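In the form predicted on its own, a lone chain appears below as C-alpha cells.
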Amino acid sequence: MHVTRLGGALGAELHDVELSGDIDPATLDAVHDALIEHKVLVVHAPDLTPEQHMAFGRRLGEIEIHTFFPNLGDGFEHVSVLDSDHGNTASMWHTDETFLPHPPMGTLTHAKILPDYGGDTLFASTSAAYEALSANMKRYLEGLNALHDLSRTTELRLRFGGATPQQYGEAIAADRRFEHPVVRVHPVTGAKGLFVNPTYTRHIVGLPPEESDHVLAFLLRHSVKEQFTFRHRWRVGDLLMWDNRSTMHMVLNDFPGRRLMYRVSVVGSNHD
C-alpha cells in the first residue's frame, strides 16, 4: 500500500490495498493510521461489494443502522442509500449526525451511479480551522457548549416547502438532540478541533442569542475556507473514508441526473 496526499489540509489516495477480501492486521493498521493522518482516504473499489461494504467497517469498529437514511433492507440494515432520486442528497456542510451523545467516528460511502457531471463532495479539516484561530478566540471558546439538534433539518425542508408543519412538530417531539463542546479533543491524536455545523447546531449554550448567532456564523465561515477543504471528483467504485471527529463536508447539488451511494457509518472504533 501507498499512499498520495490529495490536498494540503487533509485528503489522500491509498494505492494497492485491497478492501474486498480478508485484509491483515498491519494492512488495516496502516488504513486507519493514515485516515488518522489525513482525515479523508481515497480507494478505488469498484468490485466492492456491500457484504465486503460492511465487513470492511466491522474491521474498524461497530457499525451503525442510520437514524433516518434508507437501507438495503434484511440482512444490509447497516448500509445506508443516498439516492438523489428520492432527495437524500446531503448539499449542506455538516459533520454526520451530532445530534447523537456518540456520533459516529467514521463513514465509508462507496459510489454506484454518478451523474455526468457533478456531485463532488467538499470537506473542511475542522482541527485546522481551529489551528487558524486567534489565540483570544480559543480562550474565549474553551469551556462553551453548543446544542446540536437533528430537527433542524426539519425546519429547513419545511422553510423550502419539503415538510408539513406537523411533521417539524413531531421532529421536535422526537427530542433528538444534545450538547457538546464547542471545541472537541480528538481521542486518538490529542488535537482540538471546532466542533459545529451549520446543519445540526442550533446555538452555543448560556449565551444571549445575538451573541450566540454571530459567534456560530462567524466560525461557520471559518471552518470553510479554502486552506481548510479538499474537493473529491467522484469516480464510480470510488470508496471514501473520512474521520468524523475532525472533519465536516457537503455534497454539491450541482448535477442533473441521479446520484447513487451505498454507506456505512462506524460509530465506535477498533483502535482508540
Ligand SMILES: O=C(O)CCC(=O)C(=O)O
Given for the second form:
Amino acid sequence: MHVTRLGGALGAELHDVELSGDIDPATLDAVHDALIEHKVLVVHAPDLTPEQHMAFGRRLGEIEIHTFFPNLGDGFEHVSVLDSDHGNTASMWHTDETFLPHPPMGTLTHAKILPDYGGDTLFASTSAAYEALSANMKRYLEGLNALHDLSRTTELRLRFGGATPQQYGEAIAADRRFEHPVVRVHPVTGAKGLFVNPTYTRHIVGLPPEESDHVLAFLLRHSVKEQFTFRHRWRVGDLLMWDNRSTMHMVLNDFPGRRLMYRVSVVGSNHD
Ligand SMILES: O=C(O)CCC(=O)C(=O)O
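Right, the form predicted on its own is done, so what does the form predicted in complex with this ligand look like?
Every chain and every other molecule in the complex is listed next, the one we just looked at coming first.
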C-alpha cells in the first residue's frame, strides 16, 4: 500500500490496497494509522459490495444502524443510504451524530451513482482549526460544554417550510441530545480539536444566549477557513473514510441529477 497526500491539512489517497477481502492485520493497522494521520482517506474500490463494505467497517470496530438515514434493510440495516432523489444530501457542515453520547469514530462512504458534475464533499480538520486559535481563546474555551441536539435539524427545516410544528414538537420530545466538551481530546493522538458544528450544536451550556451565539458563530466560521479544508471530487466506486473525531464535512448541493451513496459508520473502535 502507498499513500499520496491530497491536501495540506487533511486528505490522502491509498493505492494498492484491497479492502474487499481478508485484510491482514499489518495492512489493517497501516490503514488505521493513515486514517488517524490524514483524517480522510480515499480508496478507489469500484467492486466493493455492501457485504464487503460492512465487513471492512467491522474490522475497524462495531458498526451502527444509523439513527435516521434509511438503510438497505433485510440483513443490510448497517448500510445507510443517502439518496439525493429522496432529499438526502447532507449539505450543511457537521460531524456525524454528535447528539449521541458516543458519536461514530468514523464513517465509510461508497459512491454508487454520481451526478455528471458537482456534489463534491468538503472536509475540515477540527484539530488544525483548534491549533490556529489564539492562546486567549483556547483558555476561554477550556472546560466549556455545548449541547448537541438532533431536533435542531427539524427546527432548521421548520424555518424553511420543510417540517411542520408538530414534527418539530415530536423531534424535541424524542430527546436525542447530549452535552460534549467544546474542545475534545482525540482518544488515539491526544490532540485537541474543536467539537461544535452548525447542524447539531444548539448552544454553549451556561453562557448567556447572545454570547453563546456569537462564540459559536465565530468558531464555526473559523473552523472552515480554507487552510483547514480538503475537497473531494468523487468517482463512482470511491470509498471515503473519515475520522469523525477530528473532522467536519458537508456535501456541496450544487448539482442536478442523482447522487447515491452507501455509508457505514463505526461506533466502537478496535484500535483506541
Ligand atoms: O455524501 C457524502 O459525501 C457525505 C454524506 C454525509 O454527510 C454523511 O454521510 O454524514
